[in-house]
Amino acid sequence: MKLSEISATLREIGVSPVKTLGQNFLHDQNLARWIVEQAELTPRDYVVEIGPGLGALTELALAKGARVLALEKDTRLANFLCDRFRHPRLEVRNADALDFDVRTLFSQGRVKLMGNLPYNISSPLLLKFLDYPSPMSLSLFTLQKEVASRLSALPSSRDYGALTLRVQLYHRVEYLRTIPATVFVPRPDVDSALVRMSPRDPLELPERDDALFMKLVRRGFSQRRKQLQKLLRAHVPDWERAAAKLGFDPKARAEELSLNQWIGLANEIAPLTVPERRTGQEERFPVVDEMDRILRYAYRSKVHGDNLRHRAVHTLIFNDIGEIYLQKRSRRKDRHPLLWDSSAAGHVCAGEGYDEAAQRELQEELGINVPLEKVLTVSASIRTGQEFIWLYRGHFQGNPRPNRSEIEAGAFFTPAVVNGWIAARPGDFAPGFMECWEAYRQKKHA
């Protein structure tokens, strides 16, 4: 819409621009056509629009073919999108983003975000819609400059902090123009920038406990004054030794560190521990016929270079609120490396039952130890590996511990969500979860 639309549109529907939710409404239709450019939309594409406003990018994403979510926390506007547009791919929903459920979003294929983001609430709501694990493809955001300044700052400058860290962990940021307040009514005292945002690729960076990395992150730019040392020396007694390592000057200030010598010091505090059964002697399975009968023993290479039928266990925990907790699986696994997979799962070993393995697996993986439910078998099949699967239920209320040497990560979903998940996103999950999953809910619903 040109200016004078705009205007007169407001005036109809009794909207007065209100700044506490970022009522600033883009004129300049050229640079929306540019701005939506770099989303690089397709028909493939699911669209969420945080504030459309007025639906200035939204007509443009729609003309692209893509669908479309718009989510609009003021009634007047959402009800005028509505009227404006009844168009088939859209879909207007009422609603504050800072509660909307990103979750639900892995049931889309192709998903990307967009919005011109309220300048007081800017932060928390990147947080919540790209805090790991994300289902967005990639993220197009118009912020205030100064917080588009730090999510794509470089170390050494005045920009780089915390924050600039928390979203560089998973994602590659790029400042791509500066928006003057010029182009927008009404006019805010500062002006914009256009951020783009992308996964990273899970192993550009090394391992690490994220927990560990934010909190020493934290610490570290509470007093941006201070060497670096004088913060965290009692979490790095030998912090010499550790600056060498790590290249960076043992009087380094925290904005000094790039992302990788941050990582590298986490991991010099808490270094991840390669499994006892990778080092040590191999594993032994018991080798099963087609009824699931032993008929002899053989180590896990031989095992899985020859295919034979062996034996495995899944457990599904699930909370007190009904959602299952799914792993990713460790990048170090020898298959299915970094999908997703069932609360715990491992293979039963030489001298052990399934129900043994069940309890074992669980404690390994998760650090917990809840009874547990036999649910069901699912036969050896190519789908399963080759694995005769025992499946079990437990619950647990909390946060489970995974064991980083076994998974990458690891978050609670709703059936649903997992359902929907699979549907729109198969390759993100390992077979032998996939095959345990439908055997569950044909059971549950049977």
Contents of the next structure:
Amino acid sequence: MKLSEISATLREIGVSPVKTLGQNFLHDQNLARWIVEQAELTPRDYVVEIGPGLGALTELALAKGARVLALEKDTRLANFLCDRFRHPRLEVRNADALDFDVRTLFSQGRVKLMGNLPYNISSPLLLKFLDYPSPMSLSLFTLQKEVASRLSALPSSRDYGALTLRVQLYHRVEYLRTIPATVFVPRPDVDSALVRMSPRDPLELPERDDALFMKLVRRGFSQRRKQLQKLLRAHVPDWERAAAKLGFDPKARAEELSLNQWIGLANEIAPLTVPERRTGQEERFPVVDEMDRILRYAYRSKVHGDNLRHRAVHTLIFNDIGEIYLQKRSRRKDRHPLLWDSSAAGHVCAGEGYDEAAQRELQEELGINVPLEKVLTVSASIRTGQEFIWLYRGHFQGNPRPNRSEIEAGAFFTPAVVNGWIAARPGDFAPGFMECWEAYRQKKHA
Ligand code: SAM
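Can you swap the form predicted on its own for the form predicted in complex with S-adenosylmethionine (SAM)?
Once more the chain from above appears, this time first in line as the rest of the complex follows.
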């Protein structure tokens, strides 16, 4: 919309822009087109737009063939948008984006996030939508210039800080251009900038304990002018050695350490521990016949290498509201690394029964111990990797503490989201889980 149209429309629908909702509307149509171009939209994309306002970006995203979910807090603007577009590919939701359940987006195909964000809540919004695990394949935001500079900052710059590191841990951030205040009506007090964020390949950075990483970063930047050793000495006993190993000056301040050096520091304090059973002698599994009768025992590599029939357990953990906990398998797994899987899963070892193995895996992987009920069995086949699987279910309310040497991430999802996710992106899942989930659904509906 042109400037005059915006003013007339706002008058017509009785809206006088509210500062606390960051209501500054984009009137430069060339710029709006350029912004939407940066999202490289296709008809395969599902766009989530935060704060569509009068639809400056919405209209252009629809023109690219994408489906659009527009989250608008102001009821008058949400109603106006519905009337203005009445489009089969547009869903307008009159909602606060801060209350939106991001996990539901896993059931969409390729999700792209877009918005000229309300300034006063831009940081909480970003963190809510981009925190790991996030379903976004790309995010494009207009933000206050100062926040955009912090997000995209490089080490040893004024803008580099805790927010930079928190976002850059999982996303590559590009500062695309500065946007002058004059392109908005009413004109905001400060300039803006457009940033584009794309998720990093998980293997780009070393494994680490994210909670510890953020704790160190926050402490390190709590007093920017102080030398880091004064703030972190209690956590890193041999500071000089750590600095030499990671290649930074022992007198460095927080802003001088790169993302990789911060990760290195977290790993100096809490090195990743590999479970004993993986470091010790190779595990032995029972090799079974087509009736699941034990024939003999063989080492893991032989069982997998020769495709021999063997035994496995999968457990589905549900919370009070019927959501299921899924884990993203560790990058270290020799089979199906970084794919989503049952709450806990693993092999039955020599000398162990199915029930015992299920309890052990649950304890080792999620640190929980709850009664398990056997639900069904799945026969060995090519689809299960020649595993006979016994599937269990259990109940747990709270946040499991996944063992990070086995699990990259985990979260509860509604069964409806899981079904939609499998349909939209089957490649995200380990095949054993898909077999179990399908059998579980059939049994439930039988
Ligand atoms: N996208 C439009 C444009 O570029 O012209 C409007 C952008 S304006 C900067 C921000 C929009 O976000 C406003 O429409 C405002 O009502 C909406 N908004 C503010 N807080 C919101 C929230 N918590 N959830 C959803 N929308 C919000």
